[in-house]
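Next up is one chain by itself, shown in structure tokens, the form predicted on its own.
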Amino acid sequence: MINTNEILKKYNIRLSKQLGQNFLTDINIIRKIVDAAEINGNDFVIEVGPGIGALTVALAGRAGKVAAVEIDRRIIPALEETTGGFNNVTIINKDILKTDIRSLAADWDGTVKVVSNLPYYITTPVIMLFLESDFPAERMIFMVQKEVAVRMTSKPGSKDYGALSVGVQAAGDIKVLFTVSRQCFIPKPEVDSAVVRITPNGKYLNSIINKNIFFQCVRAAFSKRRKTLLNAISGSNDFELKKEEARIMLASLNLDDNVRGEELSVEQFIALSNIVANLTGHIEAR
């Protein structure tokens, strides 16, 4: 088990607010988080985040290679030491919203998973960046605030529901799996956080005609929770429609023009994101 005290003494290191530095200490929840995950040799792993490398070594105890993304080079150091008994670890010293992360698998035959305990200044943006770009994972394991766990899993009509649940819920099953108390990290957040699984199905995402599209309205309809859905769409300069054919796409849908992004289910933000592909001659895109 890593000593977290003495390996921040060692290289001198102070955690950044900023970049979100909270570092997991409980090797009970970092095994249950690979318990998770279902690790094997076959597997391919990336992990965004890891810190001094407590839960890259837990996976590349199992996994049959581990890619893991730091963008802070002041940790590489430490990084480095503590995955050092393994010839099965890579650490990529990027952000992982400048990285082309199908690359970082493309000559794997096996299978490939996301496990993260995400930094949570940029939970969500991860979290699409997998979903928006077809990145072929069986499953993805993250720890996020308790919060954010909460909006993955709304249902519409709720306060919480959003952009990111209709995304999240799009690509396949959310379930959270446990909680893990603040007290498990070095330093200490403010909130508590909890490990959801999400596992891609193509339930929904093989019936979008253009995945682009899709995420383009997800994203106009929640820009302005106040807006109507109507003025969303039509006021959205990746569609430029008119609010005649706006309104005349929801009433196909009979949606009232009245109703706003948080009453539509994901079934719905589909049929709407196919019609826009169809009007818009943008069929292609996957």
Given for the second form:
Amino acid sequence: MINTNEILKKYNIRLSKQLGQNFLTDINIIRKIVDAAEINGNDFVIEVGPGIGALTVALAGRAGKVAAVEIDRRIIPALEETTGGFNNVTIINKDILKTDIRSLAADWDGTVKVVSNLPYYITTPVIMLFLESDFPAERMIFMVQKEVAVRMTSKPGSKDYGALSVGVQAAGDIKVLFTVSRQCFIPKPEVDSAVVRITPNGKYLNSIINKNIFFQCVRAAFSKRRKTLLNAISGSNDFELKKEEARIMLASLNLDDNVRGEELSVEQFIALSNIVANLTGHIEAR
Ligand code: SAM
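Just the form predicted on its own so far, so send over the form predicted in complex with ligand SAM.
And the full complex, kicking off with our chain again.
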């Protein structure tokens, strides 16, 4: 286990709240995360935001390869030191949201996994990036704020049900594995966290005609919470559908004009996006 305070002092690192730098210092939690990922030598692990490497070294000890994508140039020297004993770690000093994630493990013949104690300010965009990009992950283990874990697992009609719930549940199985107290970090965040596991599967994804359109529909539906689905879909620049076309589309799914996005199940979103895909002629790219 690396000594966080010692490393921060040695490299004179002032942690950035803006970059979500709350570093894990509890070895049991680190072990539980690596165990949850069931890491073995056949795995290529992508870690988003390795920080100074507390989780990275535990992953490297069991994985075939680890690609650690860290935005903050100031902490790279410390990360190089902590991971220096491993020849299977590649440090990539980049913004994950501007990284071609599919190319990272392109030459790897084994399985690919994603493990991250996510920087909280970009939790949703990072998760959506992996879900939307056809990234071939066998499983993803994310530490997120407790409330975000609730949103991921929420069902239609709940106040927490939103684009993230639909996106995650459409992609695969989602399970909240355990919660993590704020005491396990330096510095202590203002909220508690939870570790979730997403296991992508084809159950829903294979029935989506066009994945881009599916996610566009989901985003449009939740873009303004009080908006009816009819107005959200017909008002979206992504589709350029006339209101009457959108009305007919909803009617074909037995949905009335007043229905709102938060009432639709994952299956209904898929059915809706498939009709939009057919209507707008974008049926080729999945
Ligand atoms: N993995 C370490 C741990 O568990 O102790 C650090 C986790 S800390 C919550 C999040 C890390 O993500 C920070 O090191 C931060 O600099 C990094 N980060 C923030 N935004 C990022 C981005 N856009 N791309 C890559 N890394 C980012």
